[in-house]
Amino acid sequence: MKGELKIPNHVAIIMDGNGRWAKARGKNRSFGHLEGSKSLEKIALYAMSRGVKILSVFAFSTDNFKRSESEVNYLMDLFINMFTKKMNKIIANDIKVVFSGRKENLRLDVLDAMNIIVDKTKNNQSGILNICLNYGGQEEIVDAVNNIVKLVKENKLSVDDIDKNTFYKYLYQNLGPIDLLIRTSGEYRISNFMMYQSSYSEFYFTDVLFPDFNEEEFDKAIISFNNRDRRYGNAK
């Protein structure tokens, strides 16, 4: 069955569901966050494993540093830990990693943690994973828009020049678009993610908490891509 399917190319994945899944179980809510980085490494090989070329993840949105100080600051340690101490699989398996997001509000070790996972992985070239930190879509058009009018001012680029499959070119990462965007603990929305890249993707929605979000459950989104018909606008 496996052979038989499409792989796709680019999949994204919100990552959500982590507190409540470590609240049903007594725990608070940096045990669930705990949790999910270790799924987010097994799904990370997995993917990669299927065929999946790039994988983009919502790690941590602008938005989240409205939560609790001490959330977020162990969040921001649990990145650091992550990105210099326990991605040695993600590194030996021939992965690139790479950042999308704005680096204002982020500590400097964290910037640091980051610096570091890019550079060990830069030349690797058997998928990408991009990690979506202190990210939200609009902001990432908002950029990219404020980086064109400054090119534009500076006559190195033109006006005539920008279309929509070169405007990906000035996001934070020029990957193209995504063909499945998942999203775990049956919330239906997208939550800011990755808006433009998102504008024919094929969406995925589980109940699955992230922490519960295993190989099998990745395979019956890949399942439910090979159901679908893309059409991109053209009549059937």
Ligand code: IPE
Second form
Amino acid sequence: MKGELKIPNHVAIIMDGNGRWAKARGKNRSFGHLEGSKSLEKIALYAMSRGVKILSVFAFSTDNFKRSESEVNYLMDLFINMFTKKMNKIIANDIKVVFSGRKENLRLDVLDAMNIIVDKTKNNQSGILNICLNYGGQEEIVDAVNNIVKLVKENKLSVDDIDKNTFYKYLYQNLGPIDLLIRTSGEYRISNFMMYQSSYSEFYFTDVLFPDFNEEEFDKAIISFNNRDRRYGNAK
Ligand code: IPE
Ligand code: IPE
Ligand code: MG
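Would you mind generating the form predicted in complex with the ligand now that we have the form predicted on its own?
So here's everything in the complex, that chain up top.
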């Protein structure tokens, strides 16, 4: 790709379509999740190599607990395996891993595995991989508000100090606005993803299912981003 492309600072991906990818191959949904996890590592490394500084990915929503126990357990075991045994290239490439989401309802062994990867990468500086796990966008806003109310009650914060910029500090991670939000699998919705952070995001929807979402597909999203005119309400 040509060098003069604008690279978005913060990219987010709603990694969707693992189940359909597996079904199309006569396999069970778990197989799709396993392949999706490989795509995630590949895309995270590629995005950072292209100059993206922050990549937020939707790995498991608060609503995904509605799925069968066996699917939820498979996903949790897959996360443990990723955070404790895989992701070596993420660690080696100086990428810091952080998580967004509620800790409640997550198994202790999952929380332990999350802590392991966070700890291993805490001093890394080249990029941030924000993994949204047991995450809901409305929940995040409500949790931020509760946090703010508590601090105000304890006289640790003044209501006058809250505005749309300082509000970011009370979200799960203070990573700022999303520049480019990608959703795979042909669904045109955000499914309770990062609503506060996506107020002026450019959206990129593709029919490609997440296990097939590769470097070339990522480049297409970047090219599309370069053809957008971000006006932020301004007139030209
Ligand atoms: C996305 O793929 C991964 C998670 C939600 C965990 P899906 O599992 O939603 O796949 P589809 O949408 O059923 O194909
Ligand atoms: C959103 O995908 C959540 C993740 C990608 C983790 P879903 O597959 O859960 O969303 P819906 O149900 O199609 O809206
Ligand atoms: Mg889905």
